[in-house]
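The chain below stands alone, shown as structure tokens; this is the form predicted alone.
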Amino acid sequence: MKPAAIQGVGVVGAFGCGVASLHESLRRGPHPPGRLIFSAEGRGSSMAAYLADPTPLERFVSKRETRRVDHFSRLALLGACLALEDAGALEGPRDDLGLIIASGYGATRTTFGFLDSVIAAGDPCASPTLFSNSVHNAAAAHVAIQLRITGPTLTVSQFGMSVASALARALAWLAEGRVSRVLFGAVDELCPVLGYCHQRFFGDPSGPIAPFALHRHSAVPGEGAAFLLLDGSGSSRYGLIAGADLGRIPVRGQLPGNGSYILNAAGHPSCSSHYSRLLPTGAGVAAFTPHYGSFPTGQALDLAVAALALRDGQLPPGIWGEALPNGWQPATLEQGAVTCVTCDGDGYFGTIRLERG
């Protein structure tokens, strides 16, 4: 399949808003997490979490136009605007532009808010606004409407594999000639219910995330969005996406040993333990999840880090936390390529390969 060129990158997360904020976080080191505040079992509680602020969206879209847009869709809309701005494509026709958004959790705050309204008021009086924003494809609808995108629109939800699956579809659209450009993005949000579940299952996260402590739980939940504007021009300062694949891990060392890999190792042993089977001894690895936290579509932010690395000609300082296992080595860009890898708790993996453009 023909590679896709990355023409623009838009990101929002705990590190801030835009590629400059992400670059600064990568240079200086991750910020400490904030606090997610929620009420559970009759008492107030809080926990460490990497939270994103969509307030800068006001620079692109008026408050009036977004008064009924929820946090989830605001994150997506901000990431999309930033990617178009970065590519110099905020103006102009968009009938040749496709939109694909990946999400693992969907609009969790609004979904549980709608359920609360059903419990409190019954089916006939449940909130129609909350209902319309609670579906997974609400973010894609808001982005398409606000940015006047008239090309095909798709939402992909495959939990931890959502990013690789959605990106494979974006590459197929470009290869088929269905559109000449694709605005690809991924977004997930935190909500009090997810915070409560994390606290009950894993306890209070103490942090920091230790990406390469593969068999120890160190996850700190996060939220954010990452968008890329892709086309088939074959040239870009951010490099090319050469392929996106999904598969099942059958044996040790399925990926080449001479590659460089960014792992979405976010402190969940049920997922991270599979990297030892997937990557061979001596592979070059890096991880950057302590900059934005743990969430299903975090691989999209790994992808943004890889794009910045190709632009700058070197990978930013990795986050190790402790000695690398399995004889792995710190990754480099000597070969002009890097592969973003994620694993889920069922032994499935998703890979996205980037090369210099």
Second form
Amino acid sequence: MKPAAIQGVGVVGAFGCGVASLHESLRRGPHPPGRLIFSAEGRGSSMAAYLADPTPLERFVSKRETRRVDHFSRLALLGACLALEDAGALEGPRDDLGLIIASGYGATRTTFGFLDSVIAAGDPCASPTLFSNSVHNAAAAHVAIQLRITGPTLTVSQFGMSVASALARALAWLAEGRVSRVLFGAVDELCPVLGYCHQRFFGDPSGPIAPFALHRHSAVPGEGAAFLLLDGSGSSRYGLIAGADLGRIPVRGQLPGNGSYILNAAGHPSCSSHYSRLLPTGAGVAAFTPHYGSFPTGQALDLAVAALALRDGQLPPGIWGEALPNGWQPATLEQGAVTCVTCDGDGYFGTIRLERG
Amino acid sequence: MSIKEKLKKILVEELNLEDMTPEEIVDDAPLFGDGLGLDSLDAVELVVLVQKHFGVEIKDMDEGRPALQSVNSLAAFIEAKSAT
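Hand over the structure of the form predicted in complex with the partner chain; the form predicted alone is what we had up.
The complete assembly is shown below, putting the previous chain first.
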């Protein structure tokens, strides 16, 4: 399939918002996580979490226009605005622009808020606004409305594989000429219920994430959004997306041993243990999840890191936590390409290959 | 707190009118269009909020249209319904 050129990158996460903030975090090292506050079993509690602040959205859209837009969709809208701004495309017609958004969890705060309103006041008094924002494609609707995108719009949810799956669709849209540009993005948010579940299942995260301690739980939950403006022009300061694929292990040795890989290893052993089966000895690896935490579409932020690396001609300093396992080596950009890899707990994997443009 | 004061608080907090305070809402200002700038989605939310906070049901458009003109008209509607 024809590669897609990355013309703009928009990111928001615990590191801040915009490529400059991400770049600075990668250069200086990750900030410590914040605290997610929630109520559990009748008492207040909190836990470490990488939280994102969408307040800078006010720079692009007025408060009045976003008063019905929830946190989840604000993260998406901010990421989308930043990607368009980065590409110099905040103005101009958008009838040739498609929109594809990936999310693993959807709008969890609003979904549970809606359920709470039903429990508290009965279904006749459930909030219609909360309901309309609770559906997975609400973010795409808000982005399309606010940015006046009139091309095709799609939301893809395939949990940890959402990013690779959605990106494969974006490449197909460009290849078949359905649109000339695609605004591709991914977003997930944290909420008190997810925090409670994480605490129940995994205990309190102590941080920091140790991406390459593949069999030890070190995950710290996170949230954020990453958007890319893609076209078929064939040239880009950020590089090209050459392919996005999904597969299932066992396929040991399927990925080339001399490649460079950014792993979305985020401290979940049930997922991370599969990287050992997917990547051969000698593979060049890096991971940047300590900058933004663990969430289903975190691979999109890996993708943004890869784009910045191709722009700058080098990968940011790696975060190893401990010695690299399996004879893996620190990744480099010597071959002018890097592949973002994610594995889920069932042995499925998603790969996205980027090359210099 | 009077019905009008409670209504204004609900309008600002539940409809997320972050750019104004309850005190800034004029009693007889139109809720929709050039007044507060609410729209049809707000009308649906407002019907639910009135039932939730006052226990008063706005059953149809015939009741809703005159009641949802302003804070004054909505407060009068709630008072009348609460008295029956």
